[in-house]
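Encoded as structure tokens, the following chain is the form predicted on its own, with no partner shown.
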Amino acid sequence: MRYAETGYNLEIDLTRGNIERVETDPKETELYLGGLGTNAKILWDRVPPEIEPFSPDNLLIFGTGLLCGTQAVGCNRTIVSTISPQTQLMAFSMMGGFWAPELKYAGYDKVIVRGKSPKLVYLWINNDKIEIRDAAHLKGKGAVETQEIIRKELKEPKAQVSAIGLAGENRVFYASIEQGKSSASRGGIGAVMGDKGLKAIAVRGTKDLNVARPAEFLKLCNEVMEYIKFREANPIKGVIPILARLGSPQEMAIHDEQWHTENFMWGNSRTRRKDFWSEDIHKAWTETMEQVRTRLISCYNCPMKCGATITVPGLPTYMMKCFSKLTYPMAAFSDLDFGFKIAQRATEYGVDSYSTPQVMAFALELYEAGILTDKDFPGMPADTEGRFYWLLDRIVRREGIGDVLANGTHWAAQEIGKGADAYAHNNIKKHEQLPLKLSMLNPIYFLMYCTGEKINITQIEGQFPQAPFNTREEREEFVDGWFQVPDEKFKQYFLDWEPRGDNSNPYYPNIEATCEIVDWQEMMHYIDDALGTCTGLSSFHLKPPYHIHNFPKFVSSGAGIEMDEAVLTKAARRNRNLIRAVNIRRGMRRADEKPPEDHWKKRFPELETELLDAYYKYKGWDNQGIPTRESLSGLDLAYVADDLEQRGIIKK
């Protein structure tokens, strides 16, 4: 019997409109434990490095972590994986919500689409009846509008439904997937779903799904739970309000953003307001946060209430959670109320809401700049505000400028020409970043924007805090109960950690010190990736309930996979080579990991290279970032660096 997964895929053939259900290798459950993992492993054998984002015989894999389904609280993960229109790299975004937990209800681990539909279709998951239907009715609906239609046409109100808006239809490189509480935004792969005519995919489930040794994981899930609460009735001090709680980070919550827009830039990532915030601010976007919030929400399984449902009168409702509270309003330079307005469009048409506002930001930057002129905004509005909906509405049905707009600030600037990439600043492997510009360079920072493969901060920083305490006080009380840490040493790099003086950015964390850092907070992403697990509960908070040291029993209680601190470790970096190793052969290369040029005010060019250089080391690569072959066969990853020598990439 297996335990915590099926052992089940749907494969799906959309020119030939073949359905398979197959069963899988708990071999490479073993391996890969799941989820991201067996993905990239899915990717790796299937997808050659010749393949396009725009292929037939590129796949778009929905993944459910290991754990997804189970009692084990906040394991509600999909974990969708395709190769980036937008960065030619493997893309791999995560959602919440309930579909993962239906999805293995109705008995499968994965989905995996391949080919293209001749006209635009929707798949229907019903436990053992799996059906695609044509979905022409639902041609250029929104993203939310679609799951709820295809609710009501089904006559099954808990389907859970993934679906793209008129930005996945056209092929926008930013596009998302949508999905009731949440959305897969990064790296365009609602246009991947686009692109093979698939609409939607509606699961419903009612299978039963077995965990190895329930009393032991039940067990394990209410320690969990216990100590949500304790976190929850003790706050971290000393830092942002985002982080002080345990959730992802709890935006529609808190009404203080003082941190956010004073400290992130604005417009086209370019302009810091550190004297923005202030009493009448905070009143007016208080007023507007409770007007608007209908309620707090949770995905799956879980206590935390991090995401929000929004009702902007006159407008239907939608859902919203993190940072996208604040991109629209940054971008454009306005309020609060202007947020949650365009927010709801850009939600129903499905783009990513990190990367949209800042190439519409971009695109005016252009304007002002006289490389783009009245010419390309025919009919644009004069106020900001307006310019915001009529670029909007024109990236995402690829009309005039709207066109080039669409695939993101780096492939629009070298469209463009004329000096428009100087204003493609905030880019990392053609991929627009957070807006955040700070002072000093911080080594910890440096090496996860370098090297990251999610190619998104927020999913590579996180249990190792932001920025040092003030006193040695606070440090030393911050670390006391600190048992989440691998090892007792990272409690003295954080003590030894100081605002100023030698112990202080950029030399401090030490060379050796950031790279353990940095590849203890990569690691845990990478369990959390491949198990389903929430990061607002394990990796992105400081002293989560899941941490090194109890993962292991989850996954042997619960999928009955003998499981220590060393083999987890051993999973995760595995994993963490695999994906390195896809996307080294799809021609990434040491060149392409740096930060944009002015995300510190103070670089350190020798320091940078020191930096990267012994975090490829440390990871064991060579100094163009390949894993090498001795490396690759210590993760069981031989057959990797078999291909890579084939291919000249490792040299024999």
Contents of the next structure:
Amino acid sequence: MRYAETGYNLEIDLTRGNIERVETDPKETELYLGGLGTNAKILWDRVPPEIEPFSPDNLLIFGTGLLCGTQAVGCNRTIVSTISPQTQLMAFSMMGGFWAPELKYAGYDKVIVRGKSPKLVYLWINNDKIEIRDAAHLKGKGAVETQEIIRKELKEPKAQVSAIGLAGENRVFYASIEQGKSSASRGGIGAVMGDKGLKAIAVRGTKDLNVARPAEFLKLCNEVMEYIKFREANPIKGVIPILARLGSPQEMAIHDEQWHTENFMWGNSRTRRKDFWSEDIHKAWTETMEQVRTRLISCYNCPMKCGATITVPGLPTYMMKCFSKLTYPMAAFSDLDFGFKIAQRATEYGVDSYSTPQVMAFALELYEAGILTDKDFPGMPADTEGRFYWLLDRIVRREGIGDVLANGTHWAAQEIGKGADAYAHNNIKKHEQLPLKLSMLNPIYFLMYCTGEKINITQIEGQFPQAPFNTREEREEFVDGWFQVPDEKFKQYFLDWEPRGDNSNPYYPNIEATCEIVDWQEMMHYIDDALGTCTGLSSFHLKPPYHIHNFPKFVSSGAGIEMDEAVLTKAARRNRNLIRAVNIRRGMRRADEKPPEDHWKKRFPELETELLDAYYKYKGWDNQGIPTRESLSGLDLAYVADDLEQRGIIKK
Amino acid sequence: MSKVKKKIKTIRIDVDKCNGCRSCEMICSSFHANPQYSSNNPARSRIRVIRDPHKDIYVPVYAGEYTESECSGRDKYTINGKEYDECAFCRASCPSRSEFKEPDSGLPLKCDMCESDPTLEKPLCVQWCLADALIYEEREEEVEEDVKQEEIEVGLESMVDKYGLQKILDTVARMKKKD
Ligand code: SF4
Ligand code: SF4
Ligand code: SF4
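Beyond the form predicted on its own, can we have the form predicted together with the partner chain?
In what comes next, the whole complex appears, and the chain from above leads the way.
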């Protein structure tokens, strides 16, 4: 019997309308765990670098994490992997919600989609019964609306539906896949889904999911629950509210947005408004929030309530989570009320709420600079808010300038020319980032921004504080009870880290310590993404309930795979290197590994070179960031080395 | 019948506090798995969260008695402007819907308050609901003694309804022979 996983994938060929249920090899689970890891293995094996994102041979994989659907709290991630049209590299956006557990209960670990359907269809997975159904009537329908229509027409209110909106259908490079309050937004995976002619996947499952050693597994789950309660009762001191409490940033619960609005950038990630927040704004925004927010809601089997149902009077209900609340208001120099209104339309269209507002602000900056002119914006309203709606409508339909902007700031700038690329200034590897501009280089973040395969600077950190605490006493208090560290030395690194003086950024933590800290934070994300644990209970947080010491026990008692910290660490490394290899094979090199030029005011080119050199070495990569044969072989990835060698990417 | 003291166990449900996580469903099904906790499957749970997020409807409902036939008239409630589906608050395992039935056999499910030896301090669904939407309460009451139908009887009764008494008897006879 298979435990925690079902042992079956669904292979869907949309070109031929073929559906196959394929048994998977348990050996692969041992090596790559599941979720992101096994997704990457499939992409490596089946999508060679010649395959373009919009080729029928590109795969779109909906993978569940190994622990999804088990009793483990907050294990509900769907990891969607494909080749991104925007970065041309591997995209692996994830979503919470209810879809992944439902797929497990239906009896599958993954849905692997290939080919292209000649007409728009959706997939209906109802336990053993699987159908490709016509979706002509859903063409142009909103991503939220579509979920409701499908549940109704199937007469299955319990079906979980992942759907794209108009943006996905029109292959907007930052189109999302929406599902309840959750969405897989980064990297334009919605565009690949649209390109395949797949409007939605609906799932209903009513089968059992087994775990290997029930009593042991349940005990671990209970410990996690207890620790969640403890953390809720004892928020971490000395950090901003969204980092003090577990969960995805509790943006739907909090009203005080001084920190975000005064520290993050407005417009096209340029303007800092240091004295923005005031009593009046606080009052007005609180009122707005309370008027539209009906309820705080959770993902499957998690108590954290990170999302909310939003009903703006006169508009259809939708759901929201996290920072989407502020991205539109800040890009448009507007307010929260505007944010909730435009986000409703944007969610129906199915677009990423990080990239989209930035692309629109970028367009308006180009207009102000005279690089784009009136003839690019025929009939555009005069006010910024009106302009945002106008642009959004055109982007998702790829009309006029919208067609150019639909490819994101990087590609749009290339097409527009005339110096437009100076305005696409907030990208890493062609992908728009959070509007964050800081002063002093932070060596830890420098490495994460450069080398993170997720290409998303908010989603790679967590276990180590973002900044030093002011006093030794505060640091000592923090270190007390910090049992999540893989090694005691991390406590010392933090204790000695000071806001000013010798032991401060950028030269402290020193290069070696920086490498270790980055490696630890990254490793925890790779474990989450393979197991399907929400980072909100794990790698995104200081002192989380899931950590390197209990994860191996979850895997062994849950999936029945013998595991200790060393084996799990190695599996995370294996996945890390495999994904890097996918991207290296697609041409990614050292030159691509840099943060936005203006991310920090104070930069240190020499130190940065040393940091990157040291980190590559630490990871077993060569000077270009290419994994060496030796390190690949040590991770059972000799076949990867062979392939890279054949292609002349690593020397014989 | 004589009067006896009886411990009444109730679960107070606060629908406003429910966040729709379905942990209650998950853990109930897992607690009743055989061996205990060896699997989980919300479709076997004895509590169901009737949810319609877009209408902001979240109603945790506990499985009650099995009923042979559906109600002749059904009720629709509107509370605070929200219209609830027919049957939304009903606890019956009833032919008109799939709730509270084993997904494969169709056998009815009924909440047993996590009966177990030793008795749990609180039912599992309550323990796992950190939102406090489910609150466990106990009180003593004097009640008339009645003969409690055993779970097996409830199950059998529904099988008889479904297949007819003779078929069941035949099956039992055949199974006995196999042994
Ligand atoms: S912590 Fe928040 S985002 Fe994560 S699973 Fe729980 S409710 Fe979902
Ligand atoms: S566990 Fe509580 S909050 Fe979650 S669905 Fe059940 S009743 Fe609602
Ligand atoms: S009290 Fe026990 S049996 Fe009843 S619904 Fe809750 S967990 Fe299930």
